[in-house]
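For reference, the chain that follows is the form predicted on its own, supplied as structure tokens.
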Amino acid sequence: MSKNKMKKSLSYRLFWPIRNEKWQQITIPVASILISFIAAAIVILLLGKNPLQAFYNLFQGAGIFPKSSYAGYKSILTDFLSLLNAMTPLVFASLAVAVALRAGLFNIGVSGQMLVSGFLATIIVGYSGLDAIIAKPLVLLVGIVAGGLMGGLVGWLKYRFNIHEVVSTIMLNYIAQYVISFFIQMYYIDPISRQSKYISEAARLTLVNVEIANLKMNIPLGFILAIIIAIFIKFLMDKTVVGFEIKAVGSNRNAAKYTGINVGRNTVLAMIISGGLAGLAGVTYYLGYFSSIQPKVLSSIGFDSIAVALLGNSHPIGIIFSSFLVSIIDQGSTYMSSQAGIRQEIASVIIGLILLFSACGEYFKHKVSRLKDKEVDRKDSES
């Protein structure tokens, strides 16, 4: 066998984990994560630190592995519940990005939709004094409606005036950021924290400092809902006419229009669903993970969700696992920094590397496809 043929055959074998197209939705993200951690390990080595120890500390900080010691009322369980609490809005936000991507749209305005939903739920329900049995469901309802209306506006602008959704969502992000900041500063500011006044515990979607077995836990009520919604979105996209039409519009708008699918309606509908999910992310963040809103600040979750959606291949179940991983990196970074002596920014480097290699997923598929064709040609020529 010539050196050139050997090289091609070797390349084909190197890609064996992702050769099976049936499993590429799983194998490519896993390969991206492994490559990302290898690249991060090289960076940590260049800093003169032990990458294995750093990664172990990262998982300790997130409540996956036990720490050497805990403060009073704390344990690995309380750390893990805090991880799930932080993960909940990320799942909703990533689902929002994924639904828009399925329709061929890029919802970069998740942060703004989160902020509007969180603010409206705060002033309508958070300060109302309603009982928990009414307040908590009402918070979710306000979040869905507010986010859905904002997302629907973006879809309508896209359909009616052909305004690109990236432009409109970025502009709406700024509008939401500064208008809401004005109202907080003028009417709802807490003079001590310089954030919005804290909401009532009855309206909060996280049960804070619940004492069980001598442990004080933060229990995220929205986490189970996030899993249920993810399963529902998968069913909606895979098993219903609505999901089929949204995906058809995302695949080829002209072909969808030619077959009789209402492109405008499905564009608006996809953005309403996406915005509603972003609204749920907003209320579980501002009225769950936190209990107030910081003026002039957009949550980074709206932007992290893009990486999570890409890593999960825009698949609802994949998003649950990718949200879990990114939350581990984010939540464990502080403990890693204190124990391993590595700056917290390394966590952002890891997430950035995951995003980079996840974005190369289509390239990996193309490369494997070409190597398959070359391998078939090589075998045919040998026979």
The other form holds:
Amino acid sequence: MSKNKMKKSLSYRLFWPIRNEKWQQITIPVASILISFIAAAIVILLLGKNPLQAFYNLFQGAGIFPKSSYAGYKSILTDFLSLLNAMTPLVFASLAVAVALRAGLFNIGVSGQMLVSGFLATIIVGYSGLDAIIAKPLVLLVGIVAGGLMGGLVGWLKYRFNIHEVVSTIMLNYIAQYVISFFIQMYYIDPISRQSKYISEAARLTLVNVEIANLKMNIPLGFILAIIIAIFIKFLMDKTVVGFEIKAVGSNRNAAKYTGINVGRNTVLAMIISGGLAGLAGVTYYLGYFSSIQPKVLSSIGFDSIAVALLGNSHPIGIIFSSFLVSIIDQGSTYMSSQAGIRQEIASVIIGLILLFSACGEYFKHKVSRLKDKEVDRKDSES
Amino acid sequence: MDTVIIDGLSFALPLFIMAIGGIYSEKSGITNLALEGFQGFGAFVGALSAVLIANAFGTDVQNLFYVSLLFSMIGGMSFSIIHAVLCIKFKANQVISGVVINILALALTAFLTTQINALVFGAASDKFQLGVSERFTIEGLANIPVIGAVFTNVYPFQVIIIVIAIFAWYLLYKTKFGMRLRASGENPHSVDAAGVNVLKVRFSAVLISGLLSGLAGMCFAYSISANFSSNIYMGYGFLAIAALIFGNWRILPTLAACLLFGFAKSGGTFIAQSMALPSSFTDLFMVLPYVLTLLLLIFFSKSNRAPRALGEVYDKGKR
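Moving on from the form predicted on its own, please list the structure of the form predicted together with its partner chain.
Shown next: the complete complex, the earlier chain at its head.
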């Protein structure tokens, strides 16, 4: 009997972080990340390669661990900065999804909003030849306004005409993709790269090839902004009336209506904020990470961000961590594939698995709370 | 003019069969954004089986058309089990599950395609070459003006789709199973009270949507792209969802929506070609179906109503 009790307390201690509701927000995503890395390790083993080596290469490629050798002007620091550079649009896009989710809306149109704001910023500021001091803030402003208008349109269509936001965003994605492709190919095409002409360095949100201490670095200015905005969104959602009303509309439209909250206004407002964030993702992607736009292609960030937001529990700080992880896997995959001889595509499979397991988070919570109930029952019957 | 009808139909019908799958799933109460992933994975399994069988028996891929259609349905259905398990057993958020499945399908099929190409065929390729399926023309009917185009250059899969669609319509609206399925999406507790297992009904509905989407994916692979590669994820799954919401979750109006998409798409290409505009203008005409949908939705979606229990996890204890 006492032995049995000992066993129980051990398992109790082991699973305590998953049981505790406060810690679940962190432990469940961590658990799903661990499970998916184990699953990926099995696949890599089946391919006859060493999984630990492969994962180590993955982190080396992303600039977390040092590589064995570097090309000229490169070091672990430059790799890490490129990681942050790639991560910046993902943070913004995931924040955009998260804000809409809080209002009970699914913004599937992040890609389209990114493209529109990136394109407008490119033609208005990117080709203008303005000084950096004016050009960079202007790029951000154009991005926020363009994205916000696109998002606001979706919110308005939903509230005024009852058009499901999933449908309208999908339609707008296609429309943006084709119309912008038309304009790029007619007026702004670079005949060699088959993309839009490169923007001026002054307008670009990433400082490229800055030479410091004999290293050529890409410094992503947008990353600092992304962190600030994430904290701001957390403040907005948790501490202000605006955030409270948006969350109220998201959790129960009718209840919100009866308490006198203007549902229509908040729906549109949430979509404007979400679109504005998507716009920032667009400018940091097309005028930061890249400096031109490829016609006819929507970036996959728009869809990835839905999942990244989920992995981060739609929580701004959680999103920073989840997009950090996803970017590591993404960025490190090229190096891993060259070093370990494993196909690069496995990186997206790992990401997919992480997301798949974290989608089951609700079930874990449900199971754990049932276990807890059982334990309470048992204690009651024992006493 | 004939090409508009021929191309429009060959695009609209696969879209339609995929949308029917979506209707089944959503009518039973399971939101299904995963159609895109189902059709891609279905096409992957279909193409893979065709290529492997052709390799093993030395036949031409072209002859294995019906085999690959069959396998694509099996593939789409097996992949849809993930969505069903996640949404029904694991009580996951259905929209998120759908998005995740799309991402996973793209990642898995891209990885497996290159891996299998390297292992089995020793080629560094990211696609399975299939070719375009053969077409046939019904001689007598094809001579009728205007309508004749419907019977000209028909893909065999179009006939299969029409047969399946009629059966699907009958199953959903005229049988006990269909009635229970529709009731599961409106008032699951009454279905439960009648002694029917709601979860089983929903599970089978999701599997049906996977099966039909897999078929649609294979049809796209055999007509538009003539191979299987990551290009199969063109967003047609989302277009099917738009069509079914536009059609107010009913099969016949959804057919109209799909035909609208198909004809607007082929019509746009036709106008651009016949006006001899530069190729970049085609992009502008490609917008037509989507703009048209948005405009029509503004007039028609006031009366649109999703199934009442759509997207809700079925909880027996809840009243």
